[in-house]
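Single chain ahead, written as structure tokens, the form predicted alone.
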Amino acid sequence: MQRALAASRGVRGRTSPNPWVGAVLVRGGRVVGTGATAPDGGPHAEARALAGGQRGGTLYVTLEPCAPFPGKRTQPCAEAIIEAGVERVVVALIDAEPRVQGRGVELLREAGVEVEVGDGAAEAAALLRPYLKQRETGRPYVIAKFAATLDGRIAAAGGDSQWITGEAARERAHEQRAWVDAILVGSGTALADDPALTARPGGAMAGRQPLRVVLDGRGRLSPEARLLGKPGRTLVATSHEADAGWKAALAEAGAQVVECEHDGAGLNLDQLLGALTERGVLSIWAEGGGAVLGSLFEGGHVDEAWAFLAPSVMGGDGVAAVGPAGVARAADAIRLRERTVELLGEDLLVRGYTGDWSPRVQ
């Protein structure tokens, strides 16, 4: 399972919207066979640990292996495990897919296949987060990223922000982007820094580049913004209201215009999380700024949260990494779960996990 678990690792954000899994075959005592899910519309991970004619054994799979279901692509690892003649499945998760769940291993059980769940339930689940909570809930996994000072700043008064931390902890952020399915920030950040938005882990693009997705109700993007151009995709969220145009000029610079109802404080973003899903968005890395980070805690739409912390004191009037409103009481502070520290060059890394929703560890 440990090779399975490193299998799906490897894979990781390449499959969306089909979650990244992987699958060992035993037989004999000795790994016959490895498979990852590939991209989507492509072979499952079962599918390539079967490949080469591979009969009988011990099938290890991160993930419960899927069912037939209307308009399903590919064959259903369920049926193809059973024409190799695997005799023992030991699967990690039931799958959250409610067209799945539960009915790949009945399918399996009912053909004679013995079938084990929950060997590297925690491992998978935790690795499976984004697919889980997409599958669950309807709506992507969010991830809230800043950088920050010490009391809390992620620019200075008059909007410097290059650069608060360092090397190393901007090379772990390019890590991420690399993976996700999204990147995430408002039109004030675009406008002061005209940032790329683009993954460049080790200083080079990134084969597979994020979605860039920008929340603008008031209009204000260039058609001329360096993330309207390649490599990659770009959304931009809008309202009904913004000028005609406007949004026109967009479309023309390659942008896909989104328009969202107002929900009294900005844009919808549950609106806008719902449309991203139907898109095959899974995962979404958020960084700000302050406003959509805000927006994004108080609705409780985060899942998790990534705060790389400079050594070093700001003060003043200097944008603050979370706003605007914030909580009344210190008591109603939002506070991580399963929290690690790390230290990044010097700088701090601190995560864990925030919001309601937890994955179901069967």
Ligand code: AOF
Contents of the next structure:
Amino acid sequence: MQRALAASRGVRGRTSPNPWVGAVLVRGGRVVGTGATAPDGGPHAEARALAGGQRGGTLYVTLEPCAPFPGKRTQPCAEAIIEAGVERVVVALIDAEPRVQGRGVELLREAGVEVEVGDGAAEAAALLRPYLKQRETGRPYVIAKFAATLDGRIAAAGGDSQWITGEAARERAHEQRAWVDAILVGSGTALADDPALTARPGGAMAGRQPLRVVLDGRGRLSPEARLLGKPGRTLVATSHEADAGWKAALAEAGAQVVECEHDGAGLNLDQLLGALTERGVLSIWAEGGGAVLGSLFEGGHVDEAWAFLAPSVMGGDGVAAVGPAGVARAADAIRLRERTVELLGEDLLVRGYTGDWSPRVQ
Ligand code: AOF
Ligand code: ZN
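Having seen the form predicted alone, I'd like the form predicted in complex with the ligand now, please.
Entire complex below, previous chain first.
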């Protein structure tokens, strides 16, 4: 199962909206096949682990093998496993996809295959959090990220925000950009820094770029903005009232324009998250600015928080990393669960889970 989990980890984020799954076939005490899910629409992990044509054995798989359902694009794995004469299947997690959810295991058992569920469940669930949340709630998994001083400031009063944290912290952020489905920023950030918002792990442009999403209720983004360029695609979320000429100019520059309703101070984020789900987005890396992160926290949309903290203090003149989040009393502050702390060069990375959603298996 550890090898199956490693295979799954190796394709994390590259299979959306399908889950990243790993499978290992063992015969006579030897590994005779290993597979991970191919990019969306391609073969599943089990099909790849069985591709060698071996018969019999035990198959270890990080997610329940799929069962048939209308519209499915590949052969149901439960059927392929039965056809291959596999004797035993060890499954980490039951599939959260409502059209599968236990039916894969049922099919296998009906055909006389021995099935064991739960080995490696906690690790598989941690690895598949974006997929599990999206299938259970219909909304993507949101990771809020900020790089701030110890007192939570992301920019000086003048707006200058370069080089708060160091190289190692930036590299970690690029590794994250390289696996998520979307990066989300507010138009303020897009205007202040004119960032490219591409994933460049190890300094090299990643082959697969996340969808760039800009929240721009007021229609401020320039059609010349760098983030509208290649590689990758950009979606601009705005309001119905935004200027039609501006929307046309953005579309001309290659952006997808999505209109959401206004909701008090900003755009209706739940609507935007729903629209992103429809586009197959399982995971979102929200990079700020403060207003966007505050609204995401206030709406209860954030599942995980990553704070990169530099050993410096800017004081109250600086811009806060997280804007108003609806926290009135200290006791209501949003606390991180299952925290980890790492030292990255001179900086700290503190991360943990937030929000109401958790996988059923922990
Ligand atoms: C597995 N192994 O590696 C994955 C599974 O349209 P299809 O045929 O690609 O089926 C998509 C569904 O299959 C997806 O919603 C999820 O329930 C399951 N994913 N199942 O047995 C895999 N990726
Ligand atoms: Zn399958």
